[in-house]
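One chain is shown next in structure tokens, namely the form predicted alone.
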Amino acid sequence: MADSKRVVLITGGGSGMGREAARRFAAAGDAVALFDLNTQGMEETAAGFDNVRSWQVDVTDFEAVCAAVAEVETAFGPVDRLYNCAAIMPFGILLEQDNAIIHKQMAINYGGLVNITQAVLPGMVARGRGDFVSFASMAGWIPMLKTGAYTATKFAVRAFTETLHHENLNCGVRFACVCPPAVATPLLKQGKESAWPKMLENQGEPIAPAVVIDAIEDCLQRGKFFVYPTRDAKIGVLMRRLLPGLIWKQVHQVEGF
């Protein structure tokens, strides 16, 4: 790869936001490494590009993550940009949802971020450069009925990434915590097939993944930590801060319990 090109590592690269980001960076000539358990999905992501390679990695396994990161750096060089997109999103009422599913969401959505962070970020900090992008969600700001387990993981992602950012100020690494509303990716299918809240039906059509990527690039360039891809997302965060009781009142009215 030319020196001007970046090495981009993407978890959850087999579909959704990970695929959108991977194909965009690959088209720009960057070397792209994909981590996922979905090998077929990663093959589809990499189709047509000779600068994309995939690793079958369970992000909840710290040793496996570290070993795979070492292989990426041997193959491509040091990681310049990390996109942590790996996540699952089954919904359900907390007292009814399967215990193992609740724990699994935290292990992947939050634990996976912890693992990839400790495997990749120390090298970025030591080199004094890099882009660190984690995906929270509007669910990381606004809890709703039927989304408790998923929401808890995204609150954790937001808190972890914000603290991480402040612990590494002025180190040369750019941080972004992405907080989109519903995005048109296969992840939504998991929610819709489990316990889709009426509140989400009332929020209109999911936004395109490309809108999110554009917003990330803009915020990184402008030094903005929180990425809100839409005006409604910004308003939602403000409402949550100022009028949390009003939001809960609306949620109960819409859901009917």
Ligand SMILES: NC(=O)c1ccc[n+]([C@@H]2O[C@H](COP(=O)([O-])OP(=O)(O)OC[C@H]3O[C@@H](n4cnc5c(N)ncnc54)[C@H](O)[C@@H]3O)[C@@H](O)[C@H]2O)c1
Given for the second form:
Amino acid sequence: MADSKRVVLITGGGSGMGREAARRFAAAGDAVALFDLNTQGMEETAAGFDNVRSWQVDVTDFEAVCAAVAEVETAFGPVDRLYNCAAIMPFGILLEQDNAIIHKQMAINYGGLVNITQAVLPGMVARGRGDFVSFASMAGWIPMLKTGAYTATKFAVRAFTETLHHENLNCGVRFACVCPPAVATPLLKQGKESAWPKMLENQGEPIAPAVVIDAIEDCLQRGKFFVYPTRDAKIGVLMRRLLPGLIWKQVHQVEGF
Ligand SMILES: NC(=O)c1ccc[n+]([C@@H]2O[C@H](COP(=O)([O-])OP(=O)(O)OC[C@H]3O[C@@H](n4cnc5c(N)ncnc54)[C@H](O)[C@@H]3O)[C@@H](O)[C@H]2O)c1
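Could you output the structure for the form predicted in complex with the named molecule, given that the previous block was the form predicted alone?
Shown next: the complete complex, the earlier chain at its head.
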């Protein structure tokens, strides 16, 4: 990573891609703040580093997010990089899925992004510098059977981040919206334990978190807003844009309904 000794804030830093990014930034000498509900996960992320600190924060609680961001800025200084990783992913057929679970996904995956954005981005814009990274997904482009509620949150993340980017063009802040395929992290277990679509079985092995973090860094350097960590992800999104009916046909065939 080219820039070191920055202040990095990572939501969902207690696991998966947030952990991968946090440990890399920490190894490069950055001051890293983790926001997560999972305290044990954050301890594991921070293990071996004295430049990583953890805050147990629920990203759906705007007041708590603002208070924690103020503590981070007092401890480390203004936030230079924000990675919005916190999310959940319970799958299910929409009419069978619990009402509260559908709303909870939107509150965390999208509402959490709104909260951390309003707590951190105004400072970045005022300072005229910073990196703002949202984690959408290929699911933010391609709806499928059994993934509707999660997919809706990722469509929202993508629309929100794209609009933010355009409302703040040329202000000095770099924006990225990350659209990975399946990544080998604990998040997948939530999908597998609820209603895993056969379509996802057919897509090969999940990629490593490191591949995604590398792709983000590369896209930030090159000024690319959408981050597609694999060629297949890029092709999948293109197919959805050009031939949505064909994808739906395949989805119905594979799922068998
Ligand atoms: N893993 C994948 O296949 C995949 C693919 C595409 C996009 N993504 C997206 O990438 C991002 C990172 O995913 P991951 O795979 O590293 O997930 P992960 O499950 O490994 O980590 C997510 C973290 O978010 C935390 N979290 C959940 N609810 C929270 C809340 N209310 N407040 C604070 N923290 C909370 C969890 O405790 C967990 O530590 C997510 O936005 C996810 O939707 C993941």
